[in-house]
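Single chain ahead, by itself, as structure tokens, in the form predicted on its own.
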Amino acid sequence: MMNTLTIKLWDGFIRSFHWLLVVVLAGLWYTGGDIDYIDLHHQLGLVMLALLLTRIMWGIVGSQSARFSYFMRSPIAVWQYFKAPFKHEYVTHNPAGAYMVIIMLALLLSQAISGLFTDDAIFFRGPLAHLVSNDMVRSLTRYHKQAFDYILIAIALHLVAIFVYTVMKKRLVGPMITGRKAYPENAQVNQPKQRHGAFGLVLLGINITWIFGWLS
């Protein structure tokens, strides 16, 4: 058998947060076309905008193999990773993966405020939508009802990304899970500097806190 190097790669809070966002997210689609949820699915969005506003804070003075700093690349990265995308071990996301992480996170944050504005005429009005005129409400609510397709292509891009990559025998959903991934013991890999993860969610605590006492 092949001698491997195992790193502790994610921290406890990029695993809670990642687990956490699938769940949230999965009740969000759930509740989002029942207007006895309405309430729920506020709820339920204002978790998701706590979730990604710390995922951002992470990425910034989080683990170093959660910094966006870290595993973020240039466009000629990834177009070199397309040209032989199993050729190199990665310790953390592939040029394309950082990516699609950064587009994710862009979908998602924006359904999650498009929604503080959204005004159905009838049952719900979000918080934020005195804010801004009748119109720019009626954007974002248009927005907010179709920007979910994409964030569903996105999610079927990332689940057939796993899939590839189990079938080249690349861990993925592993280390997402124990925090620690084993490497070709050859590999040249560095063990990130790593925060411990109850800082994060300390700081998830904070930001649930402060978003519900002001969005409730």
Second form
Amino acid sequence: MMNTLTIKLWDGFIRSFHWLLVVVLAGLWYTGGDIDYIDLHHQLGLVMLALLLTRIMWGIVGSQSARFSYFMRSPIAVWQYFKAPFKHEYVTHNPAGAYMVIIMLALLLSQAISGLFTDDAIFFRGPLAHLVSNDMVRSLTRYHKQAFDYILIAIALHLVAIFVYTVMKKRLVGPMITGRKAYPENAQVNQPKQRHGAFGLVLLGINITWIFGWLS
Amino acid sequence: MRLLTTFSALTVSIGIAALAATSNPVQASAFTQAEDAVKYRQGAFQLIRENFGYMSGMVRGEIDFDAEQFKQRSQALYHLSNIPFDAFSGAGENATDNSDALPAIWQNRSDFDAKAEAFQQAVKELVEAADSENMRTIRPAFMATARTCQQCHEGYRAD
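Would you generate the structure of this protein in the form predicted together with its partner chain, following the form predicted on its own above?
The next block holds the full complex; its first chain is the one shown before.
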């Protein structure tokens, strides 16, 4: 057994966010397109919106390892990463994973926001549909129906990456549960500054409150 | 005088008979222009949607349930429920310009007609449910009607 160096990588908010995202997204998938669950789908969509908004805020004011400024790299770094993906040890997201985070957040956010402008032509009208033209409502409704496929593709890529890393004996799932990640003792890694996850959860509570107050 | 009254009554009777004959959707509809048929369909669907939307507000608890209002709306819906479908025949046949109607309607006409009938049947049951003045009876009938809308939109209405 090699000596290891353990780093606190993901704070309580990031871990809660990640697994809540999985649960809420599964619920949205299950309730989507079914007229009997449309009101539940709407409410889950608002929770999703609050989750995403809080994650973005946490990416600015949260723990270092959660900050965009900490893990975003240049496209050149992504290229170098793909040339030798397992050579370096990364604290937080690797350069390709960082872009994946942005793509995933952008896809989910556009899905959540477009949902607010949908109209099912039967009895559901999104809470903001009255603000835009009928043509815009039609386009956004169409987008909302189609774009879920892009989200599924992004999830598939995410799972494939985790699988490849697992084959290469690098654990990604464990740290997302415990928050801690073990590195070889000689790895050149520094402990990122952590903020208590409870602050993030309070922020999430505030965001859920005003979003439900405004849009439910 | 009496002769004149009899005569006008006869004229009216003939007129009603003629109307009854032309209201059969199998026969040519009154439209000579496809665009008129499309407007007619869309107008009818708009009225259906508005009435249905009003009822949905009560079913989903957005506005207070008023049994009388609900009955009136369900009856309006009942009278509207067969109106748009006449305009898919005659001049409205294969009319898809400025319309969300998909060509699949005329390719699978019997299936489309069956779905229209399912809607009309569901509305009939909704009217009966509305008479109960009880939301627990109304809700399932309302949702069943909504499902017939969705089942027909899928495949026959452009996204």
